[in-house]
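In the form predicted alone, a lone chain appears below as structure tokens.
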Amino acid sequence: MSFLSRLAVKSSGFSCIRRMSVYPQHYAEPVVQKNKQIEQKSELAKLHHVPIKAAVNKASDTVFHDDTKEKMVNYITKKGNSALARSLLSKTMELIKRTQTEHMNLAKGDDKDKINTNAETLLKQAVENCRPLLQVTAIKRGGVNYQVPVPITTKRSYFLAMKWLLEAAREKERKVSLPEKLAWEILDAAHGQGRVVKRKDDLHRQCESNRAYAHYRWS
């Protein structure tokens, strides 16, 4: 047993478990973005004499920063080449904007106002439409493995949604570039259709059919 394992076992007997961190517990979390600083102005005024943790390197207060895009860049990145991943996502956003603008120009009457041309909003909407709420996990009872539906945490649901979007784009024909394939998948998911939304619905349908085994979660 390693030193950290022995330390974890020893500390499990205490009521208060302290996680490993370079900062003491009384240090406050940093608030980098300006809009959040304005919203939490009254709460931040109480922290004038409280030490604050240093912000991470990727944190930014620019209006162009978005957490969903940063996570998507991290999931696209391979072998640490984040610059290539960022350029691929930028091309994807450009293709989404171009496609929606063409649809808006071809539309007639009141249909023009209904078409959303904001690529960032469409990306967030696509991720929200692909987020699963439940998943099945194998639990063994009496020598039999049961597929038991269990809820998913918010962080993992966002991860699965972005992962499924990228997998669906990469499974398409290799003659087409990744930005084009990813743009098609995001547009389909934003409108509630496509393979990723079907995959989420199939997972929910499987959870619904196995709801009789839901009590095995606690047994």
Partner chain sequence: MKMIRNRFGNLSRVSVQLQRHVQQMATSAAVAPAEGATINEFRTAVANPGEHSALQLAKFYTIPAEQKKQIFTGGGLPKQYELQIKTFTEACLMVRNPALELLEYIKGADLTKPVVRYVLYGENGTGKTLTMAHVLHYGALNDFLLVHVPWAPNWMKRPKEASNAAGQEGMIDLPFDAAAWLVHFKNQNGKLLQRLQLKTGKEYVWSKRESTPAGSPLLELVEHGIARIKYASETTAALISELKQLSTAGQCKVMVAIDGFNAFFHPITRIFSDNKQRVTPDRITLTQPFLDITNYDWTNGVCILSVDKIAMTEGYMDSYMPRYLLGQAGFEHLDPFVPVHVDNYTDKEFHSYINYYLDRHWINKTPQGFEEQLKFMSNKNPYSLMQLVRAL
Given for the second form:
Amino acid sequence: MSFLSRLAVKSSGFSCIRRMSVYPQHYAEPVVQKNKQIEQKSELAKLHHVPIKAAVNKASDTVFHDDTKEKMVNYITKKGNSALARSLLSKTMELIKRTQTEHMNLAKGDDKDKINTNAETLLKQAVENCRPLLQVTAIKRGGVNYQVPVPITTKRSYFLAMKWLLEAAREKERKVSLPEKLAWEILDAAHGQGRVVKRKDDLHRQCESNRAYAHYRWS
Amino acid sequence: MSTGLTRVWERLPLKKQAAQSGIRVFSQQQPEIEDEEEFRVLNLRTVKQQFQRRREVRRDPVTPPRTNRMAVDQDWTAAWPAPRSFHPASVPLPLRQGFTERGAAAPSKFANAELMKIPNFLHLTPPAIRQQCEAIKKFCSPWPKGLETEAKWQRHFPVEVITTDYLQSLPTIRNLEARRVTISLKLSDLKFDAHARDKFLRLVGDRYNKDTDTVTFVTDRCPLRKQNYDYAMYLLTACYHESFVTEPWEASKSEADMEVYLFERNQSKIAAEGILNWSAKEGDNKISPPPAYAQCVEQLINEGENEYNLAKYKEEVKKMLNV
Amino acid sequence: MKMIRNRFGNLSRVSVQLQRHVQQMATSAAVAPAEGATINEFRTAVANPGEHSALQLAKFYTIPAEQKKQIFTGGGLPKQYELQIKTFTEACLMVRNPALELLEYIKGADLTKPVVRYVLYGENGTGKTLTMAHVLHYGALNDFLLVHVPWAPNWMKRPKEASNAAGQEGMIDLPFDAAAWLVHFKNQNGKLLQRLQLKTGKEYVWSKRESTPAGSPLLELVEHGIARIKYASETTAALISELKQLSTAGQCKVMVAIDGFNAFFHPITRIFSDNKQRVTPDRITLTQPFLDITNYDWTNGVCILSVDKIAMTEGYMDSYMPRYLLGQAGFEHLDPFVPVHVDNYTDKEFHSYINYYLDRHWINKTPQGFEEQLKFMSNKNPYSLMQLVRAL
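Please supply the corresponding structure for the form predicted in complex with the partner chain (the preceding block corresponds to the form predicted alone).
Below is the entire complex, every chain and molecule, led by the chain shown above.
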């Protein structure tokens, strides 16, 4: 979908688009992580004579860096206080790891290897499990608003998944801290359970039942 | 209307012709006028026709510089006896001074403001100084024996007295600053015991410079230099003798008033002795803490803590306590 | 600093909630190296600190659960470390140089001489408390009566309750803290006290009706303090003076361990007196006995004290050196003492710790060079390392 839409934009002509980026369109995205550079060696070789955008401030090639985590930090941030957001997420990760590690150390035999203690993969798993495929949008036809199922881009599906996770985590009592609740939600979602996965399923079900209105999207 | 026009036309027969033929007529007519009379110039004021020639200023021919006539072995002190700003014709030196573009030679000494701006010492050449010294020698007494080196004269005259004389072009020859007397001496030249030294330093206050070990008194409160000098010497003497006086209340000097930490005066010594003489009975000889330990405690506190001092302290404590 | 060591309360709720997932978890994560043998190159089977030597340097030994419960129930391990112990389901301590040095001193000490005071000092988070814990474990196993204050500044900074002392004019009592300390003392030494059958040397009169007669067991004294919280402070003072006399008489050995000892010499506390002025530490009744027992005038014991920057308050935290932290009075009180420097990890210790974390599945990301990155970021400081690997 996103590919098609981009094609459409391109064919309609460059002059009408107002791009906000400081970089001209032919600038390539930088690849900061070393292992990715090695992976994409042949593709990067083509970029020898192509200007490349400067790397963003927070991009790094350390153990602590992870793209999903960075995105999550951005979504948690309120009023630009990303330092707080970062510490909240790292606490969340710690809590996830603590519960998992404790279970692993208490488990015996084969169960031991089945428990995943890697908080990052758990987070990724949770986000994957929460990603919706479709979305409904209100379209007015004959004075009636119809909830019409529409496909969404990959990027938006990731955004929705993380947003839902956060919304679920923020819906809590005052006494409970955000990291605690977020850890809870992430662990739930990683195992395909919990409120966020249910919310996704509900949305899918609604899309399925409203499938008859699908043609309103183009007619 | 049309009859009017024709009349005008008839009056100017010549012009009519010309317009018709398209040929200018002025050129034919003008020479005739010139021939008749010369062009007269309107002369409003009577102007003298011939210019008065400017009077030439008679200058003496430039004399060649004096240096040309100077003998090679002349007496320079006679040529340049006193301080004076630079004069190119008097100085037989090929001097050059001043900024030029790259590669060009600097301007020569003639008409060179740069050379005149800077002070010169042409009157203070070594022969000139020698000559003047010779001249005033008859007023001097011989250098005292036994003060040949600096070390010697500093030993015999430890106090340095500094005064300043002023020459000025005021109606008065007095200068207020001339009464000021500064005396200074090394503290090591005075003989003290520990108490007196401490007290002297307290009395002197910031007049003592720790880095150079000098005490400096500056007196200017009396109107005459002599009085100020006497006062400074009095201050020095009084402080010195006062520092040897022990007042009864000085016994109450507490630890907080001490400038340095002394092991002997402190709790540390009592504690160390208590530990070392733990199982000793009454009447036994008391073991006193080793001096190395005392020294490193003093060092730890006086010099301040650092890893080195603390490690040394640890070593000494371990040695003393046998751990 | 203390406030930065924030804790995660209520973790148990999360874990309870998740209990049900544990069984059905399928993981796709990289599995850390399989741990078949319990003894790896970074572990040692020698669990008795008395037998530790340079051979066991930078290796982990495990404190048995019941001993840990006996010694550290009332405190003595940092909060974060307790959490780590709970997560890893084992109480492991690394054998490090300062602890070995202390153990060597203690083993070779002549107990007939007056007590030697050892002062642990070092930067924040280098492991002073854990060094002390290691030595305490040794003391508990070797029949030392432990006089252990887990964190002295707690009394000056956040006491449970402060009231005017009954007997002494202008003094402040901390009855609940004193009682808590007595409970801690009883936990640590209950069995040993029963075995040694120590008796009080004189009669203590608490009030008209209550008194502890001379010759009654020490345990009774402790229990009285716990039961009658009003007299807990006085009981503590009595108990400590009794312990001093008993150990000087040779009936028992005493190990004094006070963490954050410099708090006793801090210029002020956070306790207010009746006229709304801050009280100095020497006007708290609990201070006196502990200063008394760190004096050199008794035998048959050892004193392990730690001085800590975070025991002080803002404005007094410029240096971690003992003379600065103790101040004039503190230094004179302790001099001559043996300073023991607790430093950051050595390369070997650092590597060993990383291995331990890997073994416990605490570090899950192992890209190339991650160890160097952690070493660089943490400056080999134990606490910083702990903080850095939290989210890995």
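Between two forms, the rigid core is the largest collection of C-alphas that superpose within 1.5 Å. Here the structure is a predicted model, which means the values were calculated and not measured. Numbering follows the first chain given and starts at 1.
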Original post:
Cα of K53 displaced 2 Å or more between these two forms, core superposed?
Top reply: yes
Original post:
Is H26 one of the residues whose Cα moves 2 Å or more between these two forms, with the core superposed?
Top reply: yes
Original post:
If you line up the core, does T62 shift 2 angstroms or more at its C-alpha between these two forms?
Top reply: yes
Original post:
E43: how big is its Cα shift between these two forms, in Å, with the core superposed?
Top reply: 2.7
